[in-house]
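Encoded as structure tokens, the following chain is the form predicted alone, with no partner shown.
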Amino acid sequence: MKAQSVAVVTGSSSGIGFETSLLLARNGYHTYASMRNLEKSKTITEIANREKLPLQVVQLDVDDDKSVKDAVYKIESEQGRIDVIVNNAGYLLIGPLEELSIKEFKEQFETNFFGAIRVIKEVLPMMRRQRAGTIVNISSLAGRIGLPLNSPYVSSKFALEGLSESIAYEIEQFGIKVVLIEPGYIKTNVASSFKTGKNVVVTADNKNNSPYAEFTQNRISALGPRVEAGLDPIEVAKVILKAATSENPDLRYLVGNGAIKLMDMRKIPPMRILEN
């Protein structure tokens, strides 16, 4: 790695986005920690003072192409490069199918697939020019197998898998590497800061009429125990950092044993997976 190799990482105020931002940085990257919300960066710019790390935070919202631009002319402008860049910013949304509407789906497109299609076409003309890069996506173990009530996350995830394998394809021929980085559960916020769909019905009464009341229930209530006993976003960042490194980066890898463990059980049908 070259010492002034530059980083970008959206999403980076909190989870797998700030503890790779952080790693990056701690090994010698000058890395752009950006996020939505500036009001957001008080803690990991604490840290990169107290350490005197090569950390800068950047406003950039991957929904507006204004705002994408803006943050990659910026990053340019001051540093004339950018080897590396890591499409973490996204969103859970939950919900069964029926009780979501076609614009919640949007949304969440908007965001994990279209937010990453964004900053790639932004990024690919400069790292055409330097003959080198590398962009990692950040998908899921939900970009490889589907997940009740995630179906608006698992298609978005699942999109990113088949747009990172098909542009590798592309983009090899100027020096670019492109790697899926799948993640099982982790322990972030998401357990607190998911959504639901307006007319998802949460709660398994009488005073309801959702057939997925109850299954929708359970199915929440689940969430946060297995996130609260999910990898440290740290371990995903180590990866990150490891593929960021290699001249040869796989396309794929699948992090925390739960993921890897879940793949091997691919073969059985889907709901007995889902009990295990």
Ligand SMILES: NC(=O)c1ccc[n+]([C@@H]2O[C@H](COP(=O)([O-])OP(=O)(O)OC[C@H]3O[C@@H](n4cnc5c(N)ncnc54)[C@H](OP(=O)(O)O)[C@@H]3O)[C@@H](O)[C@H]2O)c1
The other form holds:
Amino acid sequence: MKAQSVAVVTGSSSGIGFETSLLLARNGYHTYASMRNLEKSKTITEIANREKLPLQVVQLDVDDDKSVKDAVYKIESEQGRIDVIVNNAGYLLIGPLEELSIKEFKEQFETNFFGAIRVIKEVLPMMRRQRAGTIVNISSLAGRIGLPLNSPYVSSKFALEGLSESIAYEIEQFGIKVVLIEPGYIKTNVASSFKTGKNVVVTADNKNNSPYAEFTQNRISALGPRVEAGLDPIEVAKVILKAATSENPDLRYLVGNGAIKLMDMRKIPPMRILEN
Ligand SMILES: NC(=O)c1ccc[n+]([C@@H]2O[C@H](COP(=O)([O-])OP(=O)(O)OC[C@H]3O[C@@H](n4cnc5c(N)ncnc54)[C@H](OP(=O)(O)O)[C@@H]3O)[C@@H](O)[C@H]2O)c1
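Beyond the form predicted alone, can we have the form predicted in complex with the named molecule?
To see the whole picture, the full complex is given below, headed by that same chain.
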């Protein structure tokens, strides 16, 4: 790593983004821990101050063109370069397709997919001029396999996978690397930050006799324990650091034994063994 390498992480207010910003800073990157709501910056700032880390907080909402432009402009003015960008900001929308609106699907894509594009488009000219840089996109195991009631999330992550694989060929000529991180369940705020569609019903509220209510209820009830049993987000941060510091990173990094095992199982038909 060069002495003044600069890293930017989106969605650093909690979970994977929080741990990744700290780990990159602890490993010498001048790190911009970006987040859409600066009121959530207290903890990371306290840790950075206590440990005297090269970490700064910057406002960045990946849904907002101006916010992304302003953040990248500020970083370019202050540092003149960005070596690593970690597109981590994202959320999980839950519900059966029939009960989700197109608007809700679009919002899911706005953050998980277009948000990453918005940031990448803003940093690419700088990385191209540098003839160096690593773009790390936080996908998911759900970027490789379908999951019931997660169709917007899964689709957004599949899209991110396709985008990343395609641009990797486009920009390798400029010395820019693209990496996909594919975690299984990770113990973060995801079990509380997930959204359900406005018209998605669960059993307790099934006045309209939704045929999906019980299934939805069961999946939502199972999410908390699954996330709780997941890996510590620091494990994802370590993989991101490894990819960011590698001369020749892989395109894809599965994170967690569960994710690795499931992808191995995927090679064995029939697909129905993966249900539940
Ligand atoms: N946890 C898992 O099991 C898991 C597994 C595979 C992949 N992932 C992926 O990992 C990434 C991080 O999620 P997490 O698990 O760490 O969940 P998390 O703790 O809920 O963190 C999500 C982060 O994204 C931010 N965010 C959401 N929308 C944003 C926007 N429009 N602009 C900027 N920031 C935004 C959140 O900010 P606020 O605090 O302002 O909401 C928060 O900082 C996501 O892309 C997720 O899909 C998670």
